[in-house]
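Below you'll find only one chain, the form predicted alone, shown as structure tokens.
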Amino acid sequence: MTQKIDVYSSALSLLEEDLRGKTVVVIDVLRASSTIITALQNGAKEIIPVEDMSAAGRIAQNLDASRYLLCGEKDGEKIDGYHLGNSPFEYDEDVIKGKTLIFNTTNGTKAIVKSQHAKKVIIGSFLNMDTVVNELKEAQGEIILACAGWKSRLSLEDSLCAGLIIRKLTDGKLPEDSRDGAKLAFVLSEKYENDIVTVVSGSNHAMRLKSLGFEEDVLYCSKLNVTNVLPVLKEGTLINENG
């Protein structure tokens, strides 16, 4: 593995500069993009991430509104009026199918515009990480993983699966030369790695999900390698590029 990497704790730490010429992989396992994973493997057509509800406003109105929905959440919770929240389980078949979704959060839509003018713009999380990792492992150039974090502040969930990622592409084996972001996350999955349930149960934004009545959507999101699902950013929309 020759490729280096870095890690971001927060969407709040992402600059553009930083970003351009250098593959992405957005992480917020707790929710966003563990919801975008799932609603493209259900068969929403792509997904379209937005920084705020008048962005989101501006694109539904160019739509017909037989083709889209608005989603996503605030704080945790489904915004009024949109159709839909930030759950997993909200996005079935049935009612996603063929639909362009608007998806407006708190921390992962946000990281995902930061990072749009990236070469490439990946979204990771345990569900589909040996499917991100095989797509790292082909990658030229610089990679960074970043993590959405809630708020500007570190998540503990999000850290993990980038120590994992990491640990995957390495074969175990750190490089010296590696960045403090990358050396923290890698110390964190070491220790946790085979604890993923847990560590993630146990995080700070887990907890505020399950006093929302939000834990199994906290057990779904701690499962791995459940779907080979790709999402990628092409022109602002996400796709599956394995679809």
Contents of the next structure:
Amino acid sequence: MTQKIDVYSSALSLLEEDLRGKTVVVIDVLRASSTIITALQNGAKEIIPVEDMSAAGRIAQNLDASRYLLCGEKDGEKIDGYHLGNSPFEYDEDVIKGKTLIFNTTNGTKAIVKSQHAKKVIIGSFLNMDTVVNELKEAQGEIILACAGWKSRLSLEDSLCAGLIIRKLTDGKLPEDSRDGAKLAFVLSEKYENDIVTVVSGSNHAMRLKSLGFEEDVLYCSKLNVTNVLPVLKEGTLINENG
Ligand code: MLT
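Complement to the form predicted alone: the form predicted together with D-malate:
The next block holds the full complex; its first chain is the one shown before.
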């Protein structure tokens, strides 16, 4: 592997100038990335990620009400007046097939919007890991694994996912000139490669989600390679490039 690779630990740490010209994978295992991947798998037409409620409202105003669903969460809970929250189990085919989803979450969609001027933006999680890795093998230039984290803080589940992507990309041998963020994620993945469910379930955000009744979401989002969906950002909209 010849590409340089770095890992950012939260949406707030992402700077537009750091990402320009690079391939960015936005990772929000719990749960925005996992829900986006599931929604595209189940037939959503497209997903428009937004940074806040007012951006969501502005976009909705210009769309026919029968075409879109307002989706997302604040602090893990469905936003009042929205059609759907951020649990992947809400995104069944009969609810979302053919719809445009306007998607607004606490950290994940903010990380996507902040990455929008990168050369290419991909959404990754455990669910589509090998598909993401295969795509990155073809990427030219530097790769940034942009973990969404939680409100400026690192999230264990996102760091482990980033580390496993690096391990697979480098055949288990991290280049010596790798950045510190990549080194840290790589070491984490060496230790916990076979313990994804344990690490994800024990993370701070998993605890938060369990206290809100989303225990099943945590288990689902820990599954490895269940789909080849590859969400990519095209002019501000996520579509499945393998669709
Ligand atoms: C986020 O964007 O912070 C998450 O996806 C929150 C959640 O679990 O709903």
